[in-house]
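Just one chain is shown here, as structure tokens, and it is the form predicted on its own.
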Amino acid sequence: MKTSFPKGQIEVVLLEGTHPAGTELVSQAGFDVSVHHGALEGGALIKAIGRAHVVGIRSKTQLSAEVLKHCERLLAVGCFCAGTNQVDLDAATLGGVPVFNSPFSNTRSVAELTMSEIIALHRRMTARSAALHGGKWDKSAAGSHEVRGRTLGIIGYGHIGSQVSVLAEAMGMKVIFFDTQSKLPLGNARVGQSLEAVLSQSDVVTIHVPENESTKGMIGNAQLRMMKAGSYLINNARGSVIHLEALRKAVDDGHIAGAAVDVFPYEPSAKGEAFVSVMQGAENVILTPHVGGSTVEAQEAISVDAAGKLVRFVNTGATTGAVNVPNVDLPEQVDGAGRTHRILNFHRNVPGVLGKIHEAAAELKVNISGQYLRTRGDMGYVVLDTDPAQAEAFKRRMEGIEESIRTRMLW
């Protein structure tokens, strides 16, 4: 494998205690590597990464445009989680800095901590388990039942969503869902025909969604009238989806029979921080601190990967799994006897940047053996193996294109 320098000069800093797995993978990779077991912000955070040329994070350390025009050498960012709302996508994109995540690593935490919720709200286990603490003993079957037969509403139907479905169906469950695309149902699951559809007809409704500007908010105090009295609620997506003070409310009068809280709108960033929410001593309410995926299978399979997509784009160019830059999946360089130099370049997608790059490769006689193009919206990824006489040259016509965002070449 190529890098555009020694690969020890190559300088990785993770942040939030990521996974070893994934710090093993990077340091055998032959990189520079600076561990910070929790998050960092502000001055400290761009101290820390000012100078890296890959970071990873998880999900409480903030890349801001501010951030990020700070890190002048940075060439890619890895969110060692589901999720990049953490970063800011169009700053990124506009330095020419691919991100990358691990969307499906933890997706069989996440269902499996839906289901064991389901069922303990069924059988009212917290309350249950608090009144044992204290000394009572309250052997009862009121309020408790079984989830076999009963019908779960699931509003997102992707991964998680669905491996929810395949669990719940298993449980003897009827499965209704919607999401805004089309999905192929699973099993004996149904397409619910709108989101009212679904919490009308459910016993219990789970979210499993990402957060974007049509699902802030998206269940308030209209939305909850809607499901059926003595109903339940699951929230393991994110915490700007439900109106908190509405479903405390909806709870404490009984027309919501309890809910499992797993993500909130403001969540402490370090350990031993105070954690404040209207949902506090709620009955038959379980909170926990946003902890769905955040098993040791699914840390180690989320750093495995990640990590393996930030090396193989610093070594080879390959952008397969970035969420902001055209995805062009590459092969490893020819080696040897027909030994190529690969130049990468990430430009504005407008007409007539292909014939600048090759009215430049013609000038300097440069041969071309293979060339990768995608386009995504307003960017352009262009990745073109060549001799390597002339090759600086070439990369150095190709930076003062006016269109260049960044190029980079391997060797």
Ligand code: NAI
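The structure displayed is predicted, hence computed values, not measured ones. Residue numbers count along the first chain shown, from 1. Compared with the form predicted together with this ligand:
- Checked against His145, Pro388, Asp252, Glu297, the hinge of the rigid-body motion between these two forms corresponds to Glu297.
Coords for the form predicted together with this ligand, given the form predicted on its own:
All you get below is the one chain by itself.
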């Protein structure tokens, strides 16, 4: 079947060694894929992606406004990671380029790390291991507990928090949680009435909130002292949530029996950079270098998720999951035999654009069999499935509308 644009001419450039599962998916879609194992910058980056229709990066490659200016054919960007800070989203939006990411593919990995820490802290595992590495045989049950029957407090009952809830109950723990949104408690979990209520009732507290104004510094000295004496605290969320000096004090004076910390207010950006934290050297404290979501399985899931979103956008126009443009979830085109054309139009969201589009359709006597519209801030995205007869002329009229940013047609 003839398609609007030969799939083999769609150039996809993947940088930073994204997991091969995503590369495979893009290749299977028939696109022309080139892979760069490292991150690129400056002229080398522009040379590599300047003619690409789709670019996939991880967190190191910086897609600044200047870089994006050189990518005239760019249709979409995929961030094969959770964040999108490395892309100038305003510049991408102005160019009608959706930016996709994969925020939840590592949920299970964080939940599993958390589970391992809950047990490790209850058994003082790292301290015991360190003692033995140092030649000290200290066999005793003192300070060791089963987790069965103990109460786990979860702060933030989103993707990760709720997953931890299910796993913890499977091990016989009681779960109580606090979330600012109303959340359905899974299994036998109970809703705590406040942050304070959860802190004061739990034997171990784990934090799974995002970084925002309400969570910055949410656990300081006052909150730590509300926790039960001898309880444990885990932070695999964001470094700004816990006041680490206060935590160190509470660990040193024994009020908190142990902690696990994966995220820090300042994290080294390069591998060789030294790590410094007030938590270093504290008894029964597990420190990990922001690896909660870092597993081979998560990398694979991220790659498949991000690549899938890119392929779907190129083939159908669906922007589901894009962080910077209106999300429109689209069905396959009504008729794959070539009778329906799909026109995709990003435009500035000002009153009257849709009127102009409908006026053009009426003048050209275009029959519209499907229409999907979403707006988000300054951006509008309209998708029209039309009869093929006047589709090309209709597309040109849409391109000519003053507010249009980018128009593409699929058939």
